Amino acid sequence: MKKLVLPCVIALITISCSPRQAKTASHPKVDSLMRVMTLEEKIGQTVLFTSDWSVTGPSMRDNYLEDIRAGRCGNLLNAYTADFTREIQRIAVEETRLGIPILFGYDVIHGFRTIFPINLGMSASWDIEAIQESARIAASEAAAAGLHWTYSPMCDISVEPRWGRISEGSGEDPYLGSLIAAAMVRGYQGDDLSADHTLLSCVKHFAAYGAPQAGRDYNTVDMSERWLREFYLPPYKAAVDAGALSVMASFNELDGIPAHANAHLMNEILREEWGFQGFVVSDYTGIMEMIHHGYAEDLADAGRLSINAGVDMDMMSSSYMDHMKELVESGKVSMETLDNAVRRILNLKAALGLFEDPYRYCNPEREKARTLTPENKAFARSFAAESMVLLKNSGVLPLRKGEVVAVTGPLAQSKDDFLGSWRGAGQVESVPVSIQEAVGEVTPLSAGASKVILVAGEPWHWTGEAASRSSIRLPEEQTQLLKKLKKEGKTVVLVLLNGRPLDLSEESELADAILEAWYPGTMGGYAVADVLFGDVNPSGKLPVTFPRNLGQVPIYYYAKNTGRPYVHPDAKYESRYLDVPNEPLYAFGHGLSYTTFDYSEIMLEGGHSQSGQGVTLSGDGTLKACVTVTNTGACEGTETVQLYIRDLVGSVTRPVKQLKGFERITLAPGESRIVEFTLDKETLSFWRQDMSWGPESGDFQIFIGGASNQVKKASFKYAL
């Protein structure tokens, strides 16, 4: 994957070799700070409290502003608007002492006001370019309003459907993770991370935050080092990579210990093996809840072990505020591990240009006239179709325009349920309409309609942060509803208002189409009207399995074969179970189109042949592998390819198929393209027994298809 390097940070920040408490360099401006700031202006930069504009987490601070006169907090979140923003700088800038700009931080994870598809459903349009675009966009506006900040992207990767928070992120691959971590860091800090249209990204929640047992959200993580590294950090790697220069703690504990205080994690992997120079920020309260955690005695203690394990800025827990002071003076946090804290918050206000100018985010007439633009909504429009996945399709779709279709369900005319969580500062009465609006030509439910659009699904606070479920079936009225509907011999095309993937078995059997519109966001009326009349051609591809029911869970594609793999339909003596199949119902990466597409074979092209033995690639060669895709259908369409591989033989054991590439295309009626994919020795690197990354050699099985259970095959061997 491809650094990205920021001129503007680069000059500004530069780490030492010394490990654990490296010793950070700072902008000229920062270093005349540090020699006059106070022990308690120091810790001031450390506390960041929100204003009371939003409500994000568990605890509010009435008198946020006159803990920033007192130097007390040098950073602010749920603070937004110019003008708003322009008089909180004022008080910071010219009521104390040394006048150090508050940073300003806000959760913009699907756009700001502009509001896109849920992240979930951004992945699965899994073109990369498009979210990267979301993520200017969301910047441009955000940044407009005031902010310099954005906790975003989550890069938690998650095969547990029951936590809300899994509608946060981008699936179950570490794959297409990764390539949307870094996506999204480009797009809100761009190349230069003091203009005003760029935000300071925030990567989170490290780590493995997308692995609470039972589904239950904030609840423990426990998994192998392996497993961690292979399937649960690249995304984070990538998006520092990419250059994110903050890094938001999980409210997890791994491994016994809360990653508010896991020096293993924030100094070890992030800091030490991946060079990571930015600073590290607490969840909310997340340094107090090491006390319920069982890990700290108290505030004071948890705000020692947070500091010394690598966290730099307190998130509400007033910890570091209260108790920073006696911590150091103590000993038990030194001077020079509170100056490491303090300069890389500072470093970062210089690279956003604060102290050349405290206000340059906040103008109202760049505020209006970057927001909401016809522009920004096009793309959302045109985005949120995108990201449609078309599960069925038993040629009901697409519907004739003029033909007379109902339109019912509980969330036919819900606008509000569109924006999803964490909806920025999106609004309902902004733009959106709803679908039975952006349908137009309707009828109420009766026997003058045969077909029938029946919207259903989660409302939107089913889903995020808090909204965990134990079931993950549609509510039972819904599915009595669908039903009825067939019951009267309705045709009826089921569309789907969610932040999970669900147990669709009864529906699915049930519908005669069934279109996946996830939270679409402003435009997402009109997006689902633009899929099902045929303006558009569905193209979005699965970016997480859907189980046939909740006890296949977890479920995911990349799983390992057992001693005894499910072969034989009648053996009992195989991993199975007895009531359903070991699939799932619906398979990451499968999303219907329009049209339809061939496959040829496989070819394997560079590598060297062995008498009797087929392709060998060996040591630092490529091999080459294509297929001819062909549309066969009766329209234009974009079809994703995806290239899986599976390790037969390995020093630790391997998934069955691991996705390594894809690629987007599109193609008229008829039209046919070839499609090629290299492999070398990193697409088949791991893990290996002794925990080192590399290959190994052996038999190697490629998979190329439109999704991971629909696909081509073809067999190579590697030599080191």
Ligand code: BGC
Contents of the next structure:
Amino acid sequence: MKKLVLPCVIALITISCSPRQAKTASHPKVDSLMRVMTLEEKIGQTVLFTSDWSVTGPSMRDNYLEDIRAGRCGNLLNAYTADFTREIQRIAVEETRLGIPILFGYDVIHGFRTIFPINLGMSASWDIEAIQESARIAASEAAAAGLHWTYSPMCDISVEPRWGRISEGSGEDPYLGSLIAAAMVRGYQGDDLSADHTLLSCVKHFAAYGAPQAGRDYNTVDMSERWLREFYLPPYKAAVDAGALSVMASFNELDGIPAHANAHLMNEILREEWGFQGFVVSDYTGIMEMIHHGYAEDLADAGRLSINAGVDMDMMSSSYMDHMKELVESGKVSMETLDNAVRRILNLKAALGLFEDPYRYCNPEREKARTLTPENKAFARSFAAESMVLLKNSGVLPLRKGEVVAVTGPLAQSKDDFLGSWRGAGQVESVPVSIQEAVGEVTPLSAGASKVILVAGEPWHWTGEAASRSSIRLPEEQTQLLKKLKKEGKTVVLVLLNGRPLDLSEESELADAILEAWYPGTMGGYAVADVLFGDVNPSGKLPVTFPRNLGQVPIYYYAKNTGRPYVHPDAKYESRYLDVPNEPLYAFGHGLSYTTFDYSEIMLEGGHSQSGQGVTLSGDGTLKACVTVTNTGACEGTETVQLYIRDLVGSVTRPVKQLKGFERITLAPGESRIVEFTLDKETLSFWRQDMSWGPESGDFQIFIGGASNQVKKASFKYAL
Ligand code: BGC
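What I would like now is the form predicted in complex with the ligand, since the data block earlier showed the form predicted on its own; can you produce it?
Time for the whole complex; same chain goes first.
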């Protein structure tokens, strides 16, 4: 078919809006296209199919190339490499009437070719700059392989360890999660979407997908609007505020309405409140699934509900492709609603520079030059080491180079498990060494050694999508192996590869040291050895609570106090368990080092003091909270100093602690540093009883320390 050449219109921005949808500004090229597109061509731009290259869900279309050629499909996921995408792009550009380029999307989640630790591990680094850098590298590798769009960051807060996808997120905390979400967006998108090394970021899964009942993937989510706004929405919003221009709807329902038809979420919160200007894509067959939810009568009905609720693009349901025409012609979907969706999608194609050069991202030389470079691997190694959390150490770590150790356990020789789920285009062949090999490079190995490194955990496919577990214990044979080694009198260092908080109650009693290594990525073997032998002093801190057992779940540090807090050891009618303490095994923010840090008492500066009243922060003022942190051990170490607050009385009850700041500092032995945090009314704000956002006057506590349960405490007042 002949390509229609369109006149280039300059600098004309049109605004269109329907009552429920935010204004959508158009790129001039998009306006000119919109004027000549047929209804079918418009619908084609709202359709997203998978290629047969890589599959991330059930495949429903055999001949996606025919769909592209016919203008029925304007977007493709799971196709990559410069050569493959170039050929598909050629079909779209040369063989369709309007030559509109394809948008290529992929799950670049924790690296593309060079794989970094899984996202839960990244979060454990609390190193926002490193997280951003990992996204930048991922984008540069992926963009050179023909990709334009990544389905990341995953912003789903979760306190549900049974849920396999907890591994893909940043853990339980909205503050940490927000900083990470924004950093990832900045890393992917850079400051120029049209550059050949950046990707369009897609914020997912909107919203509250991380709270499925009973931890079963895709299961029902129900929570109050207040809880949603306070604990679940902030990371999505932070990502949107950081400039993310696409959002993916989530599989779950919320308040009885599937997210894919939830106009409150997409049109009201996302577009009207947050001013989001990009497009919303469905999750994989998410539109069709509303039939199973019992919310849509059939596929046509599902499409009607979705697009009217603000979902612009249909991933894999074929609902828009097969039914949008009849929906528009019958008036069930207005032309304006469809136009808005199409315009939003085309605007992003324009912003990516695809109309200027549809092949900009398909360059085999660049692909080769940018992939798995020594710099990328060096970064992956140091980042992986930074993500690891030393949960326990009775003094056995660090090991001495040259000493004789044994390396054993079901995952000791594995490379595959390092990559975790959503490994992008990471290949096991590109993982240089297993833990056994890496340790073997630094020290003599002997099966009979008295010190044993036991590499255990979960095989990688036990986490990720559709990988919920009803138990969060290690497989029984692993615990038995640990018991056997201890019976034989061995000193055991337990190295864990896993992607969820585990119940380690038994293992924590038995093992002499426990290193949580997550799934550490391409350079994971070396990174584990770096930490075990002290080349890297561990500094990771848990971004999620590790319970004593599943019965404590959900357990998170920002709990409410309740009307009967457990304070008296033998009390019966207080909020407690009969069989385990209320406290978790390892608290949020916990993580040991090979050195130790001492914290001074908290000094408050600023605000004003009234005799006998303590310090008061007023109105728009600021208050400084300072501690002196000293490295009291024998080696250099990095500490993440954490700030929490508590609002003692509120118009709605407040959590016993909320993270409001942190700083990573590196101190030489004996060195001290003053760490200073600034508090203002924003730090104290929350969704008040009338659902307005702001602070309330009253008493506050402030906590600073190296873990949520290891803190110094001070008090102040706030006066509006
Ligand atoms: C997942 C998304 C992913 C999409 C595309 C879905 O099954 O829920 O997170 O981005 O597939 O692969």
